[in-house]
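One chain follows as structure tokens, the form predicted alone.
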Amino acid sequence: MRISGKKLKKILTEETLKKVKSIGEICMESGYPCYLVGGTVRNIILKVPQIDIDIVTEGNIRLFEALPKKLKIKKIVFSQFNTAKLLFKDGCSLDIAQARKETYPYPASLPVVKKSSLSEDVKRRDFTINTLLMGITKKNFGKIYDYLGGIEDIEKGIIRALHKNSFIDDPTRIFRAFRFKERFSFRFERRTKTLIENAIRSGVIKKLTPQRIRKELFLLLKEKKWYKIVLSLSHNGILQELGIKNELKRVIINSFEKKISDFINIKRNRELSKLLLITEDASEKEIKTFSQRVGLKKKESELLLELRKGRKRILTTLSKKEVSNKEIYWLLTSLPLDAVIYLLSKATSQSRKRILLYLNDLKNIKIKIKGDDLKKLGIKVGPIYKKILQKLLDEKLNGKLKFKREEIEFVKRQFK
């Protein structure tokens, strides 16, 4: 298979190709082989817009410390895996790794890296749809090798690991088994099934570090389909596994996705406010364990904890016949932006209402008076200042003090 220079096009930026066909040059000058590989040359075969760009040498990835000019490269960053990450100068980056062998010398354990040869390397990766290669040389500009079958499982939709202790030895696997089933609708081979399921019941999600746990998560959490994923996860036991004992409700998790994705100021994916849905019937002891198990910060913890207990509180207050402007805006301040989108989502019609007005308007309304200006007016500084812009705010809540000659006016009446 060859993918056409048109077909890329479409897929590719004009400014990505270009840098894409100059590290191939850069390799070939120097006799090693290069080529795109795995996700990047599966969302090409799979026509999806491409932003991540990943390539593969046999060479010696520190040639390019030496090319910072012709590449117009800003920064370049190594890592312990011999891999590099080109940052540009236009903000692209490219990421490049020397093919490499890994060894597992215990479950749930990062590998031991070897340098290794092109055939070696795809054969370490995580399924069969991801160890596809691109040649990017003038040679072999847009040939496909396909060593595995991977071309076939695409074309079929399958997930498809390529040994039986992919998940013991990495069970970051299983989460991006899942996140790839549901981002593009494929399904499990059976044996890729079973060992996925002999995985989960074996405990090794367990063994793996918090932080390995939270960036898998987070990725997930900002898939478009994040809430297939997370039932998957649920159902299957994963979540369990780290602390959230009852499995998840399909008809609560709909609900919260069709609700947020009516606000109209939501433009980018709520980590948060997903966490704090998938821990909103768990118990104190249950949020904890998920907390440590999963590397939540503090902070994230302590939000999870705070609307287990407070949320009916919230809600029935915002639910009352009469609320003040000043009360809706008090009471939802000291939230993140991700709690009170949670909150819209398990609102009723009447506490909805308040909810989008603090959102579209309360939270910002800014009072336009300075600390130089209680100066002139000779206020002394001191805790004052903060009573006094306090005041001045829940005027402004309230309807009150359009301009800032009126909230000087204001505070020569009430704090002569």
Contents of the next structure:
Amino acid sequence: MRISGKKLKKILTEETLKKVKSIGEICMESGYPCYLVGGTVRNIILKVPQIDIDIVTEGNIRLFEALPKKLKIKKIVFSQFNTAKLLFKDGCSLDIAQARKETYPYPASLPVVKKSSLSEDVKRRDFTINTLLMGITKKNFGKIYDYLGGIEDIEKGIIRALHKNSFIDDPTRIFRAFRFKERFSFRFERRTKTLIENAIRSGVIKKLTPQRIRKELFLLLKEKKWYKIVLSLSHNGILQELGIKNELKRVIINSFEKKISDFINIKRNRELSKLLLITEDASEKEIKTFSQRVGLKKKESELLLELRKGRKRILTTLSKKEVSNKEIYWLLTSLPLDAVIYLLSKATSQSRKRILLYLNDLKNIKIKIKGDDLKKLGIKVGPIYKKILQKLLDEKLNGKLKFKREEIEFVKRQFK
Ligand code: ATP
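I have the form predicted alone already, so could you send the form predicted in complex with ligand ATP?
Now the full complex is given, and it begins with the chain already shown.
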């Protein structure tokens, strides 16, 4: 299989292609083969536009110290594992790794890495769909090298592990498997499915460090179809391994997605809102175990516990017949935005209106006068300042004092 230049231009930007070609030329001159590899090639075949570019070579990574000026490289970061990250002035980055072989001294350990050939390098990877290479020299540009049947699996939509110990060696692959399965609407090859089930049952997930689990969990929560992945994790006993005993309810997860779709993917992916949802029926003990196993920060874990206890009270108050803006504001302002968005997903029509009022309006209300203005009014600096500013904010929340001069008049009236 060869990917035509025309097709490549639709997937990679012209700038990226230029960079990739230059790197290909350098490798060619030095006599070492060099290829695009892994997810980069998988995405090219699936026609998924991308920014992350991974390259593999058998040559020494230090070769890239001499990249031509015309490439406008800002910095090259070399690691002790024979990888180099090229950071370009236009903000792009490109990862180059020296071909390697990996062995795992014990389940869930980090691999021991040794330099090796390209054919060994593809064998250390997770799934066949991620083992493809694409030539980037003049001679072989666009040519796909498929040692392990990756093209056929991509075409058939199959996630296939490379060997029977894959998920025991590295259980992060279990999370990756579900992530790719849902992202591309693929299915597990039969043996792979059994290997995943056996690995889960063996308890190996718990052997991963919390940091590694956290990385995988947050990555999958960023996916467009995160809710499908999370349901699969629950259905297959993976969330249970992380401490959440009860299986998640499909209807709750799906309704969350609908109710907050306007707020998700704005700036961030709202991972914490999703974690609140995942843990909402869990006991205090389960939340503590979950937080520890997935390496949540203290603040994140405290928020899960706080909302577990307090969400009912907040939502009940918000659905009272009469609630002032001031009350809504002070009820929600100490919570991070992710928590407010989570509450939105739980709200009834009355409380929903009020949370939306907070998000779209109240949250952004700011006092215009500052401490200096109070000084100018002859008010002595002290705890009274806080009191005045709070009183001003309360007035503004209830729709009064639009302009700065009105605020000043108010202070004069109330506090002079
Ligand atoms: P994404 O689109 O989510 O970035 P990706 O496949 O590009 O997916 P990366 O995490 O960037 O994923 O990894 C790049 C490549 O490195 C993968 O395609 C795969 O070949 C290999 N790889 C990554 N993680 C593992 C792992 N845990 N075990 C084996 N190979 C891995």
